[in-house]
Amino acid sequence: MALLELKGVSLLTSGVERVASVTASVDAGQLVAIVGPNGSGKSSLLGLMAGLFTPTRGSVLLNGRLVSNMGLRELATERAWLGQSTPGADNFSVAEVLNWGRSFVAGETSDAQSALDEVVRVFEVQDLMTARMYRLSGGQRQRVHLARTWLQGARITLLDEPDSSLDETGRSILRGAVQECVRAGRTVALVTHDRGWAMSEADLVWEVCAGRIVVG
C-alpha cells in the first residue's frame, strides 16, 4: 500500500480549477519533486497532500486513511508541513520555534534530545538558539523552520519551495538533510524550481501544468 495516495483529486477555488483530476501515489522512503511554471498548481497540489485544502472531487489518503477525516494533531504527527511563509514566529527565539516541532514527539527522552542536537547540527543553527527570529536573515529563518519541520519525525514531510530564500550554502544543507531523511526511510515531497537537482536526486519528478501531472 502506498504511503500517500491521490485518487482523482480536483480543487476548485474562486471559479478556477487549481488541480484537475490528479491520480498519483507516493511510497514510503521516496523523494518526490514537484516542478512546473508559476501558477501551474504545484502549491495547490502539495496543499491537498498536506490536508490544508479539502478536495472538490476525489480523495487523499495517508497510510490508507482519508486525510479529511484526520484531526489536526493526528495529522501533524503523520505529516510535517512547511509552506512558503510561517507567520507569527518573529518574536520567538530559535529554541522556542524548534520546540514547536518537538511538541509532537512524546516525552523528553534522551533520544528526543539526541534528535534535537542532530537537527541543530545538520541545519547549522547552533549559534542562533537564543536569537529572536526577527533578527535573522531570511535564509537563517528558513533553516530554523526546516529544522523545526524535521523534528516532527513525521512519516512524510511536505515542503513548498523550501530553497527559495536560501543561498548556495543553505541549499547544500537542505539537499543533504533531504537525502539523509530519505536514506533513513522517511518520505519527502517538495515543490522546487531547481530542475537539475530534481532530475538528479528525486525518485519521482512530477511535472505540473494547468493543474495536472503531465510527466511523472
The other form holds:
Amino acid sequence: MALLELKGVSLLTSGVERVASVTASVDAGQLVAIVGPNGSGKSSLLGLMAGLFTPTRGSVLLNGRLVSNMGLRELATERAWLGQSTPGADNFSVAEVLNWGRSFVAGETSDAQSALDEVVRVFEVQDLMTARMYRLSGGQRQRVHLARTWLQGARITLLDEPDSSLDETGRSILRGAVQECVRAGRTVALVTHDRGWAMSEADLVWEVCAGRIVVG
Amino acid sequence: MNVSLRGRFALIMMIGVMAVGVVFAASLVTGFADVSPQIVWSIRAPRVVLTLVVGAGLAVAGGLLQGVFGNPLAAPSIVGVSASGAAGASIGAALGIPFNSIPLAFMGVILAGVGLIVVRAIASRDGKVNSTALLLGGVAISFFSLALVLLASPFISREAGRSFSFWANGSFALATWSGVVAVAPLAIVGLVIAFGIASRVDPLSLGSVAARALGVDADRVTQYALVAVVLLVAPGVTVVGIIAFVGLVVPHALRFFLGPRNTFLLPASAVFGGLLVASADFISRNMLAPAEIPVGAVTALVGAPVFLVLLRQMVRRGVMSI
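Right, the form predicted alone is done; let's see the coordinates for the form predicted in complex with the partner chain.
Below, the chain from earlier opens the complete complex, with every other chain and molecule after it.
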C-alpha cells in the first residue's frame, strides 16, 4: 500500500483551478521532487498532500486513511510540512521555535532530548540556540525551521522550496539530511527549482504544469 | 524549559503582586482616614477591585490579540473591541438598562463580539488575517461605534445622565459592588480561556498554516482568543468606559523582560495591567484632589511615552512582529 495517495484531487481557490484532477502515489522511503514553472500549482499540490488545504474534488489518503478525517495532532505526527517562506516568530529564541516541533504532536516524547540533539547537530544550529530569531540571517532562519520540521519525526516530510534561501553550505546540509531521512525509510517530497538535484537524487520527479502532473 | 526565564517570571510576578498590595492598601485609606470602615468597604473597596479586574482584562486581551494576529499594534482599543463594547453600553443605557448592571455587561459583550467578528471578516482572506486591514478595520469600527455612543446619548434618561457623563470620560468614580459582580465573573472566564490557550498561541506567530502543520488548530485557538478578549474587555467598558493604552503597553513592556512566550506573558500582563490601572486611578483621584481627572487620561499620559520608547526600540532592531 502506498504511503500517500492522491485520487483525482482538484483545488479551486478564488475562482482559479490551482490543482486539476491529480492522481498519484508515493511509497515509504521515496524522495519525490516536484518541479515546474512559477504559478504552476506545485505549492498547492504540496499543501493538499499535507492536508492543509481541503480538495475541491477527490481525496488524499495517508496510510490508507482520508487525511480530511485525521485530527491535526495526529496528522502532525504522521507528516511534517515547511512552507516556502516562514514569517514571524521574531522575538522567540531558536530553542523555543525548535520546541514547537515536538510540543503539539500526538504520542510519547521520551526520546525528545536525543531527537533534539540530533537535529541540532544535523542542521548545525548548536551555536544559535539562545539567539532570538530576528538576529538570524535568512539562511540561518531556514535551517532552524528545517530542524523544527525534522523534529516532528513524521513518516513523510513535505518541503516547499527548502533550498531557496540557503547558501552552498546550507544546501549541502539540507541534501545530507534528506538523504539520511530517506535512507532511514522516511519519505520526503519537496518542491524545487533545482532540476539537477531533482534528477540526480529523487526517486520520482513530478513535472507540474497548469495544476497537472504532466511528467511523473 | 529555560530556568532563568522561570526565575525572571517568579521575580517579576512577586514584585507585581507586592506592588498591587501596596497600591490596593494605599487606595483604600489615602484621603479617607476619617471616614467609616463602611464607606471604605462600600465605596473604595469595589473601586480598587474593579481597577484590578479591568486592568488585568485589558492587558491580557492586548497580549492575546497581539499573539493571535502576530501584530504588535493590536490592542482592544485599536481593533475596535473597546468602542463597540461602549456602543453596546450606551445603547443599553438608552434603553433604560442601568449602569453597573449585568444586563448592560451582556449588551457590551454582544456588540463587542459583533464588532470583532466584522473586523476579522473584513481583514481575512483564505483563512489569513491581513494585519494592516485588521488595524484599519478596527479604526473604522471604532469611529462607527463612537458615533453610535453619541447617537444614543440623547435617549439616556436624566437620572442616568450623571452616570453616563462619568462613564463617557472613562472613570471608576461610580464603581460599586454590583459593577464588580457584572464584570468579574465574565473576566474570570476570559482569563481561564486565555491562560488555557496560552502555549498554543505562540506558534501562531509563524502564521496559521504553519501552526496547523505543527498540530495547532489555529482557527479554534483564534476563536477562543477572540471570545476571551470580548469577555475580558467589554463588561469592563460598560462599567468604566474606554481606557486606552493598557492593552497596548503592558504586554509590550513585559516582552522586554520575559520574552514572547504567552505562558509567562499573559499571567504577568494580568498582574501588571491591574497594577497600572489601579495606580492610574490612585493618581487620578489624588493628583488634583478634590477634583478627579479621568483615569484614561492618566493611562494615556503614562502609556503613550512608554509606548513610543518601545516602538523606537522595535524600529531600531527591525523587529515589527511578535
